[in-house]
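As structure tokens, one chain now follows by itself in the form predicted alone.
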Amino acid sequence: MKKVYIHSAVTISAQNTFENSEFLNEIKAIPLKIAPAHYPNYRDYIAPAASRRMAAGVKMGVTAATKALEKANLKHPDAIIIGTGMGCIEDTEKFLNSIIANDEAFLTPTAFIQSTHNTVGAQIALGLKCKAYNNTFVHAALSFESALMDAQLLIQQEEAHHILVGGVDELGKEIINYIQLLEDAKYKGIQVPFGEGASFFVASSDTEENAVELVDMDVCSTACQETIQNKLKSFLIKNKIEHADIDALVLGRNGDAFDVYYDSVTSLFKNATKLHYKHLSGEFYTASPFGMWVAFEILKRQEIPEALIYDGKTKAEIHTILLYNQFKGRDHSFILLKR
């Protein structure tokens, strides 16, 4: 089977990660409740007339995707694959509010049409005039992982050569308040605010200088701590990787009670540098691709910003990184990257 390589990685996040050539050199403190993204200058990527009609998630997605393609020197991908947990929630809120305000009568369909989860992928394809395979996965906290796995399979089966794959979520204006009320009632709150962002990657079967190999990945919907340990051991054995070969662990810690899963995993890796990132991005369904952007930049630059280090010392050379993410004890994912 063909190997899969990541040629470029771009993210729009709560930090200044899009227009800044430095790697998390200036850390922005994020608010307690929500972590809105640091929006770039959209005029450089989207016509103002079109931008006015786009929700935040669409603008972030189109802009991040455009820059990811530019970095990979690619004009037309063979496939566009998106993962999103909430989709275009802003337009969903607009449509639901118009239902209430108009007593379910005289409704304009625009907000409903623009609220569909595949709007981001469609807008990217329209802008590129790309008629290739276009798919959107809505699998909660495994949305991006499902998109990445689809890209991996397409390349391995030689059905596509260059693929644009990403994860996008926006905060919305109202639904986040309801989610936080449910969080407080059910889980007694979480320690990291809810965030938003867009992260895009170009995956290919071609190897290039500074490309990062996507060695393998695996997902699991439900698992106890012991089960997830066993699954991780099997995952490493399958890929002929020893525990000592992992130079850094990128973990989705967010400060809630389910961080015990990360504790059980880190206990297997005594010498790896343990990293975290959700205190910089906030927590949301597609926060994990921000973690993958972090891993890509570390392997490419061979440096780890101080803000990412949770435990351990930085190694002189970093060759292999393991990413592990879960959400409320569900939707577990492993991604193995190699320089």
Given for the second form:
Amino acid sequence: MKKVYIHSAVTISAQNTFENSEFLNEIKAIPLKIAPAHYPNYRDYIAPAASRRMAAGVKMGVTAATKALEKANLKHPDAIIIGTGMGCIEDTEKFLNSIIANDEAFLTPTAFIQSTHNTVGAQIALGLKCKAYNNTFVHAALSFESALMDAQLLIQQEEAHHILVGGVDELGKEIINYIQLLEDAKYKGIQVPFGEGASFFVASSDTEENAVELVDMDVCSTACQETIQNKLKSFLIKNKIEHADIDALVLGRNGDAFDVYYDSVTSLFKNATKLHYKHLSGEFYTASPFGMWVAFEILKRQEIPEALIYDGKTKAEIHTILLYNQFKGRDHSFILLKR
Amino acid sequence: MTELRQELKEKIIEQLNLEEFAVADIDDDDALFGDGLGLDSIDALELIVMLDKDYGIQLTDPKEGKEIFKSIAVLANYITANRTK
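Following the display of the form predicted alone, present the structure of the form predicted together with the partner chain.
Next comes the full complex, and the chain you just saw is listed first.
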């Protein structure tokens, strides 16, 4: 079975992570409730004629994907696989509101065409003139993980060599406010702002110097804390990794009542540096690939920015990172990266 | 007529997301499709819906559109002659 390596990682997030070559050296204070992404100059990546119909998520996705391919020196991937929780919610809202406003008449095509969940994957493929395998996974907080698992399986089974895989979500204009109201009404709801972003990676079967390997990953829809602990133990045994081998834990903490899952997992790893990132990116269904970008950069640069440290000291060398994410006690995922 | 032309330019820029253009950039006789504003077939559908919704004009013959959407001036003349609202 072929191994899976990550050749490049690019993210557009609420932080200046796209144009800044430094690694989270300047932390931007993000708004308390809703944190839009720090948008790059799209003109460098998308022709104005094409971008005028694209909403934020499509622009972010196409731009991040283009840069991820550039960084990996790849022109034509064997597959384009996207994960998105809400899809193109901005155009969906526009289209649905126009149905109501116009009494189900006078519906225009643009918002409808752009509102489908696979718009990002399709626009990337159109731009590249790529007719290869193209798939979009929509599975709440496991959307990106489903896409990554698809990429992992395709590479392991030698059905593809180089794959563009990413996660993207946009805030939209309306529904996010309702979600925010619902969350605020809850006891110990999400304590970080709602965000958006696009994180793209090139996964490959080819190794390179100091390559970051996607050792393995696993997902689980529902489980209690004890089950998650047991699943994690089995996951590490399967991959012949001792608990002490984990140098850093990248956790999707968002401050809500379900952070107890992270506490439970953290208790298994006394020596690892515990990291968090959603206070920088905001929470959204595809925030976890921002965490994977963080892990990739840490392994490549061998440094951990202060803003990411939740608990513990940074080790001199960082070889193995475990990512764990869940959303509201559901959609658990483990991703194991090694350099 | 001048007001209608101005209104059409504003609507076209807004509804077709022509981020690159301001009203002043569009001359009354500029071609809307091809070398002018560079509109395409999806924009044509948007314009057909706009004619129906805002001016009560239903285009039944697609060949008509080619002539009507030639420029802002031609479009404004057509609307003035055929509008029902």
